[in-house]
Every structure is written in structure tokens, then in C-alpha cells.
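One chain comes next, on its own, written as C-alpha cells: the form predicted on its own.
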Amino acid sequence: MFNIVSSFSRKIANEVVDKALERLTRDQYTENIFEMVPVAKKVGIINLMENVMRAEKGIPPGRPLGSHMRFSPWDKLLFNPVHLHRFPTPENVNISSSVTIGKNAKKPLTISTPIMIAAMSYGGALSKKTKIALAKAASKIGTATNTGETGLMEEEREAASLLIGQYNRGGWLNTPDKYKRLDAIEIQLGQGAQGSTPQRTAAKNIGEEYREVLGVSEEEDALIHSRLPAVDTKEQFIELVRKLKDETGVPVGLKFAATHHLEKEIQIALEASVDFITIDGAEGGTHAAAPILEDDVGLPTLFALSRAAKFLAKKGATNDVSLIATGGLVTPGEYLKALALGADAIYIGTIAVMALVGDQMTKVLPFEAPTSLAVYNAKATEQLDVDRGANNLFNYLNAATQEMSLVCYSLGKTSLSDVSASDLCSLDPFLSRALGIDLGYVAPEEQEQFFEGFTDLPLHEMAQINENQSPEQQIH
């Protein structure tokens, strides 16, 4: 029976193959579907898809996961193990991964893991079974999660053994009565996918529970205003960060999205005697915002990063201000580089909530998107097993410290935070000159040699160089 089955389904998709090829090679562009492969390779599939949803709803297409662009180019940067000159870790040391957060604060916060999970707000974006599932994946760990811009949610506060909470521009989490019951405060001036846009939730897409965590009432919408409420000047800011400071005694941060103004807004959050500052490159995640925010505004996590560790260097608030690195972030060599560029922890969000539905995605997949298990009033949220979901994520967060671990010993290191940008090299002379790190096709002393004849060239001819020849064809 089976034989038949077989060969009758073969006679069919051959006939069908074969008349469907028919048509592609007679038919002129204007009746074939052909036409849709130079039409999507002209402006792209995503472009393609999202002018279609564009014209269909009449509204910006929100994405989940922000954007699909990787601006950072983490794959040119790599380590470089030690064997006579230096010799590598003995196997039977551990390497040390716990880290401090906001040394000098009353209360400082220490973590196992510089990996911690980025602000991702219940209702906002995920759902409160994601949420408590994030939680208990990092108490499980030791490291922190975030509550993202929403109110206090109890289920997340129990779950989360470390819990950093931001003061947001909605206002929902901006009470003593619930900042003070946080770890460590995060004041979120704005994101890299979003900037400082003000973002707007309907109140007709707002549960009651979500409702109760914001504390807005039932025809009230959810406004994320572009400002911090009550912080028009610098001197409030100012104001702000020391009185929460004074208050609760945690870690007091900014948070704001990666621009090429960043120094001139760290050296205001240096004046507030800030405890860390978090940088949202141009590739963090969001839930929902618009394309055009997602793929055109803000500064790749990679390039904001070494300003940012480069400009408290030069204000030798290095050993005081904390530096956390987010924004696309995906891989443990990606978190060990950022660390080795000057990060001192570094959040992770889309991949998180990847490694958490993990095994799960089988219960909604080919018919609907894995978030669909995670996203707040997505339609299979309800069928998220959430200690499966944390154990996943755990073994995630445990993996990816043992995988950075692992490059410390070859790199002669015994602590994450141990590792610097003198154990990195480049494959790419503008970015070796852009981060300070050395050309991995030049020796050591012969790169400035190096660079001097590079700069007799004109610009064009440089990025040209850079881009078709390999780099044996660039030293001659």
C-alpha cells in the first residue's frame, strides 16, 4: 500500500514540477512568477514583506526581535591563545566568572555570571509565565534579570532572587514603595531599537493583570512619554540619581540608547555619580517597535562599547562606574569580546527567550512563530512550561560561561573579567585602528610601519583594499 501511495504522490509533484517549469521558461515577466525573484533581490524579502504589511494595516510593522541588521562586526575580532611567552592556565584552576556591580554603592550587587538577562517588560512584551521563567532561569545561576519599562510585578520579585528594575518613563516603577524592594535601579532614558520615541500600549490591549502591575486604570492607555517625568534638565537628572542613591542604597544606572553623542551623555551620568551605565547598541531587541526605528537609528553595540570603556578610561572612572554592553549580542565569543573591549557585564535578550522555548518551539511550529510561546497576548503563551523553560534557559546561561571559561585558559587568564582587548586582534584595518587593537596579519611591531603607508592611500582605495583583497594581498 505504502508503494503505491509513493509512487502515485511521485507521478503527481512530477507532473506538477514539470508544468510549473513549463510556465517559468514561456511565460514573458508580466504573467510569470518568476517576477518576484528579481523584484525581492531588487528591495530585499524583508522590505518586500513588510511594504505589503505596510499598505494592508496602514500602521508600522512592529517586530518582536528587533533588527534583522548586524551591525557589529564581531566575527572580525579574534583571541589569541599564549603557549612560551605566556604560558595558558593550568586545567586544574578554576576560572573565576563572578562580577560586581556598582562597587561603591552601599549595596553592591555580585553576580556568578557577567551574563545577565536584558529588560524585556512583562505586558510590554513578554508574558508573565515568560517572565517568572526568565527569573528563576537567573536565580538559578546567580546572575540578575530585569524587569523592563512596567510596574513591580510580585510573581517576578519572588522568582527573582536578583532583580534590577527600571526607572521608567511610564512612570509604573517610580514609586519608594516598589524601587526600594530592587536590586539595583536601571534609569531608562531610552533603547537601541526605539531611541527615546514615546511608545503608546492601548488600553484595549491591556489585561487586567498587566493593568494592576501599572497601575492604570481601565480606559487608560500605557504611555511611554520621550522624557523621564519631572526631568527636563540635567541638574534634575542629577538630582535624581542621588536621591535614589541616598534612598535605597543599590546600584544606581543609566540606560540609554548607543548614539554617536554617548560621551557627552556619560560624562552627565559621571557629574550624577552614576554606579553603572548601561549601552543599548543599534541591534537590541524590542517588542513590536517600527522598522524604521529598529534599522536606522542609534550606533552598533561593538563601536558604542569601546567609546564608552575608552571615555571612562580617559575620566579614570573606570574602577567606578560599571559598564554594561546589550544589543544583539548572541554568542559566548560575542560576550567574552565584549568584556575584553571594556564591558564589565552584558545583558542578553532575544537569545534568551530563544534558549528558553528551546525545546518547546515543536508545540506551535510550522503554523505559528515561537514567540507565539513568550510574547504577552501572543496566542500559545499559555502553553509554556515555565520550569522546562528556566531549566533551558539555565542550562544556556552555564553553557556559555563554560565556553568563555574555556578560551580564558588558552588565553593564560584566570577570570572572565581578566580578559582585556590586548588578548584581541583584527582582521580588518579600520577596525583595528577604530577599537585600538592590533592587525592580526602585521606583527606587533611593525604595525604603525604599517599604518603609516596605509594613510598615503586615498580613502576609496582603502575601503576597496579592505574589501576585495585578502589580507596577504593587503601587506604587499
Given for the second form:
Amino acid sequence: MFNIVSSFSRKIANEVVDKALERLTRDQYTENIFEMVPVAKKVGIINLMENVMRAEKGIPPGRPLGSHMRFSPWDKLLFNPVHLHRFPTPENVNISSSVTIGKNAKKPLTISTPIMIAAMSYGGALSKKTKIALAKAASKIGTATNTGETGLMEEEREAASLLIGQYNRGGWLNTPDKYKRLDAIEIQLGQGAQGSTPQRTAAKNIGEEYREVLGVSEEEDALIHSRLPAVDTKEQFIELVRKLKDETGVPVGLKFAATHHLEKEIQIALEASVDFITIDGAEGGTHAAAPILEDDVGLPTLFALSRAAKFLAKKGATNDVSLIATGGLVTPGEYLKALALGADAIYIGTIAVMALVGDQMTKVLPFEAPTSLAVYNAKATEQLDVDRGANNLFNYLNAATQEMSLVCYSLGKTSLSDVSASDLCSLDPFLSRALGIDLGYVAPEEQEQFFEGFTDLPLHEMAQINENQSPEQQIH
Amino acid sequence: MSDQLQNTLSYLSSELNRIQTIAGTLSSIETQHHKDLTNMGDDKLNQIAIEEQSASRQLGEIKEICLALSQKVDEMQNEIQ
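Could you give the coordinates for the form predicted together with the partner chain, as opposed to the form predicted on its own above?
Up next: the whole complex, starting with the chain shown before.
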């Protein structure tokens, strides 16, 4: 029976393909469906479809999960194992993974792995079930989860043993009765995927429970302003930080979108004596944002992190202020590279949600996106199994931490926090210079000599050298 | 009063060191359990092993917290002296 069906299907497929090829070769190019291929290549398939969406609706398309562009060249960095000049760590030694955020706060926040769950708000982004599952997984592994820009959801507070809350531009968590119940406060001034752009959720998209968490009326839209309410000067920001520190005793930090002005922003944060700084790179994810904000705004996570770490070191603040990196980090290798470049901890968002829905994707595929299990008001949010999702994410966090520990053995380190920039080399000369990491092509003692030749070359000659090299050798 | 405070701080310091040692020992035991269970090659045991590994990590976290607290207590003792 199978053979008959198979043979029949092959015949049909053969006929269809033959007819299609016939049309593709005979039709004039202007009338040929193949025209889509050069057009898609010229403008890009994503741009093509997003332009069609713009033309259809007349409003910016809300693209989920952040930019598709990979601005941070993490793959151009590699770790350097040791063998004899320094010995690897013996296998019976435990690799310490715990991190303390806000060491100088009255109540510092200690987590058992440097990976935390990023700010993804209830309602503004995720469903209640998803937020609870994220909190359960974080508690089980011993790390913190983040409220995102929303109010305080009781169920999330109960499920999370360590909850970082965002003092936000919507104002929904900004009262003492709410922020005093947090384990750390992150003052949110912007995010990687959207900069400091204002956002609005229409009243019709706000359900009853979400409305209660926000504390808004039935007809009221949820507005995220571009500025924090009542913070219009740097003095007001400094005053706010001091007030929150005095009132709560928990670590108080600043989160902002990575920007070329980051040193100036951090300088003000240091004047305010923040306990931590969270930098969200341009690759940061989101529930939905206009493509221009995701693709054309901000600074890549890798460069922002490196610059921030260098600035804190220059100011002698490395030990006093914890640095948290986030935005587009998706593999344990990238997490560890971020730690090596100076981050004390990292947030993961998109990949945490993907790990959470993990084996439950089959409930919606192939007709709906996997995120429809997790996003607020999506078609399949009720189908998410919270405990199964929490277990999936717990397993993921455990595996990712273990993978980072494996590299530590090879580097001869006993703690994830001991991994530093000197454990890395770069495969890109410009990256090597920008990050202050040795170029892997050249012996350590010949680095300066190698780069001396580069500095004498005018820019157009550099470009010519680049063009004459094979793709693998090109300087990007 | 100062003597009483000194004694309390000494007591805290000594107990924190004890908790730290216990957490460290338990962490090593959990790590060994993780290895033993993983070697069995059974899916259910593997899941338990993962939880043992996480427990080991969290005991390591307790050890770190105790160390930090112990340091703070020592600083207070020094200030009083």
C-alpha cells in the first residue's frame, strides 16, 4: 500500500516540478515568478515582508524578539586553554559559580549562577503562566528573575525566591508598598530593542488581571513614557537612587540601552552611588518593537560591555559596582565571554523563553509560533504547562552553567568570576584593539610590533588589503 | 555592653565559619552524588543528578554568603576593639 502511495506521490511531484521549471525557463523575466529571488536578495527577505506589512497597515510592524542582526561578533573571540605553563584545574575541584550583586548594599543579592532571567513584563510581554514558570525555574536553580516594566504580580513574587523589580517609566512599581518587597531594584531608563522610546498598550488589550497589576482604570491605556516620571534632571535621578537605597537597603541599579554615550551615563550613575549597572545591547529582545528601533538604534552588547567595564576600572569602581550585561546573548560560550569581558552577571530573555517552551512547542507547531504559548493575549497561552516549562528552563540553566564550568577547568580557574579578558584571544585585529585582547594570529610578545605596521597604513590601503584577502582573512 | 557585643560577634563569627564548612562539605557530597547518579545512565536518575548538581551550587552560594557575613562581623569586631 505504501509503495503504491509513494509511487503516485512521486509521479505528481515530478509533474509539478517539471511544469514549474518549464514556466521558469520560458516566461519573460518581468513576468517570471523567479523575479522574487533577485528582489528578495536585493532588499532582503525580511525587509521585503516588513515593507509589505507597512504598506498594508500604514503603521510600523511590531517585530517580536528583537533584531535579526548579530552586531556583537562573539564568534571572533576564543578561550585559551592551559596545559603546562599554567595547569588546568583538577577535576575534583568544584567550580564556584555564585555571584554577589551590590556588595556594598545593606542587603546584597547573592545568586548561585551568574545567569539571571531578563526583564520581560507580565502583560506588556508575557502571560501570567509564563512569568510564574520563569520565576519557578529561577528559584530552583538559585538565581533571580526580573519583573520587567509592570506592577508587582503577587503570584510572581510568591514563585520567585529572588525578584529584581523594575522601577519603571510607566510608574506601576514605583510606590514603597511595592518596591519594598523586592530583592533588588533596577531603575529602567531604556532597553536595547527600543532605546528610550515611549510605548503604549491600548486599553482594549489590557485584561482584568493585568489591569489590577498595573493599577489602571478600564478605559486607561498603559503608557511607558520616554522619561521616568519626576526625573528630568540628573540631580533628581541621584536623589531617587539615594532614596531607594535608604528606604529598602537592597541593591539599587540603573538599566539603560547601550549607547555611544555610555560613559557619560555611567558617570552620573556613579555619582548616584548605584550598586549595579545593567547595559542592554542593541541585540536585546522584546515582545514587539518597530524594526527601526531594533535594527538602527543602540550599541552592540559586546562593545558596550567592554567599554563599561573599562570605564568602571578607570574610575576604580569595579569592586563596588556590579556590571550586568544583556541583549542577544544566546549560548553558554557567549555568557562566559561576557563574564570574561567584565560582566558580573548576565540576563537572558529570548533564549530563556525558548528553553521554557522547549518540548511544548509541538502543541502549536506548525500552525502557530512557539511564542504563542508564552506571550500575553496569544492564542495558546493557556496550553503552557507551568511545571514542565519551569523544569525545562531549570535544566537549561543547569546545563549552561555546567558548560561554563567545563571551560573553567581548561583555563585553570576555580570560579566563573575568575575568568578574565586575558583568557581570551581574538581572530579580528580591530576587535583585538578595541577590546584590549591579544590577536590570536600573532604571538603575545609580537603583538605591538604587528600593530605598529597597521597604524602607518592609510585607511584606503587597509581597505585594499582587506579586498585582496580571502573571506576568512578579511578584517571586518 | 561592649563585652556582651564582643561575645555575640565572636559567637556569630564562629557559627558562620561552621555553617560555611558544613555548606562546603555538603556541596562536595552533592557533587559526588551528581557524578555517581550520572554514571548510572538512567533518564530519571539523570534528572535527580541535575537537581543534586544545582543543590551543590546553591550550597556553594551559602558558603560564599557565610564568608561575606563573617568578614563583616570581623570588621565590626575590629571597629569595636
